[in-house]
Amino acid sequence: MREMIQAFPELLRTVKIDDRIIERAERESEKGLKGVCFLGMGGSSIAGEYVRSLLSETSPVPLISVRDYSIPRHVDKDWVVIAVSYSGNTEETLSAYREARKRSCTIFSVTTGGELKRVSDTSYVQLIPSGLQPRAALPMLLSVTLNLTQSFLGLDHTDFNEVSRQVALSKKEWVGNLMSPETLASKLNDSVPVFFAHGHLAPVAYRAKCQINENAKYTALSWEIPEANHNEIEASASYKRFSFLPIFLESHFENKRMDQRFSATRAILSSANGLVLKIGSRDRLEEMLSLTLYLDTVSLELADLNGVDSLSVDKISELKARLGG
């Protein structure tokens, strides 16, 4: 797992989308579409969440994520669907894929193979390299999913060669601007981290929670501001009692009002000795990915501190066995 996380920047530029797939995606933009629906579960679903949070404010059509067996009724033949499953055998994603096909949606698949490759139209499948844990494949899944979505929306493609370079350089910010991943992991140990974020960093907070769950086999929570200001903030009185540690993922791209919300929330939660994580970046995507790499590394250090195997997913395997494979 350590090698996979260290390869994060390089994986951002590993996959070159087939030109024919890009051409088909651009045709969807030319003929018009009602919306884009991302299918995925677990680590494979995060790519769609990142794309949705990045583009939802400027997209002329709705962008939705589905992490379930079925798709909403309004998703029809005028929608584009991107099914993301690293293994290609994710039960829920395959079920939603079949439902989308019955409704004559245009479906693009992103996978290493498996059943998803078998049932998909070969002209609409982007294969990616296998051999990783699905959660470690986020950089590849994201680069394909974002560029496909930009094609649907008639937007310029993100240059992931440059993004890769900038994310690799961001490690230098860990010295001075952020505590080392090992230090943060030691602060998390014996506490429950609660990640607070807004907008494009909300899925980064969710990703951090998931990585700590899977890599470190450790409880973590994530909350989105401003919604958390209407409910979770009241529960903060118990944070000290139960050793919750609030961690605020703050952006250089927030507006003044959201900065005020974060400041006010930190003041109310001050008795819980919360931490602020903020990293310098040129744009929102680089900020998201730099923080993701940092927090992925923290999850690995926490796993090492607790002597657990970050690669194993015994409980997930047991669940699949109980469900019949």
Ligand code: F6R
The other form holds:
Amino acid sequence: MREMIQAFPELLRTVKIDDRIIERAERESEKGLKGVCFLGMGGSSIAGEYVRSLLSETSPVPLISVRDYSIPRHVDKDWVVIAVSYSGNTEETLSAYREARKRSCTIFSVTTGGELKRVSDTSYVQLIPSGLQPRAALPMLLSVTLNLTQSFLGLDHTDFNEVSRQVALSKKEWVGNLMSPETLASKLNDSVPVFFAHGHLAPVAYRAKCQINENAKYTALSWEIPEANHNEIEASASYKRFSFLPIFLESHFENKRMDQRFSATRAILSSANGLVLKIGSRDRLEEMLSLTLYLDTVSLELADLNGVDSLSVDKISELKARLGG
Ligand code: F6R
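Form predicted alone done; form predicted together with this ligand now:
Okay, now the whole complex, with that chain kicking things off.
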């Protein structure tokens, strides 16, 4: 897992999307589409969440994500669906895929193979290299999903060579601006990390929670601001009792009101000794990915501190086996 996470910046520029797939995606934009629906579970669902949070302000059509067996009723033949499954064998994603097929949606698949490759129209599948854990493949899944969605919406493609370079450089900030991943891991060991974030950093908080769950086999929570200001904040008195440690993912791209909201939230939660993580970046995507790489590394350090194997996901495999998958 350490090697996979070290490869994170490199993996952002590993996949070159097939030109024919890009042409097909651009054709969807010319035809006019009603919306884009991302399918995927666990590590394979994160790419869609990142794309949604980045493009929802610019997209003229809804971008939705489905982490379940079925797609909403309003998703019809004029919608484009992107089915993402690293293994290609995830039951929920395959079920939602079949439903989209029945509704005659245009479906693009992103996978290494498996059943998803088998059932997909060959000219609508972007294959990606196998051999990783799905959650470590996020950089590849994201580069494909974002560029495809940009084609559907008639937007310029993000240059992932440049993003990769910047994210690699962001490691320098770990020394000056953030504490080292080892230090953060030891600070949160024996407490429950509770990540708070807003907008484009909300899926980064959720990803951090999932990486801590899967890599360190350790519980964590994530909440979105401003919604958490209307409920979770009332629970702050119990943070000490449960050893909850609030961690605020703060952005350089927030408006003044949101900055005020974060400091007011921190003030109210102050008895719980919260931490702020903020990383210098040129834009929102680089901010998301630089923080993701940092927090992925923290999850590894936490796994090491607790002597657990960060690679295996025995419980996920056991559950899939119990369900006969
Ligand atoms: C394992 C992982 C899981 C899987 C999930 C879905 O590394 O991240 O959360 O992503 O079980 O499987 P795939 O990604 O193969 O569709």
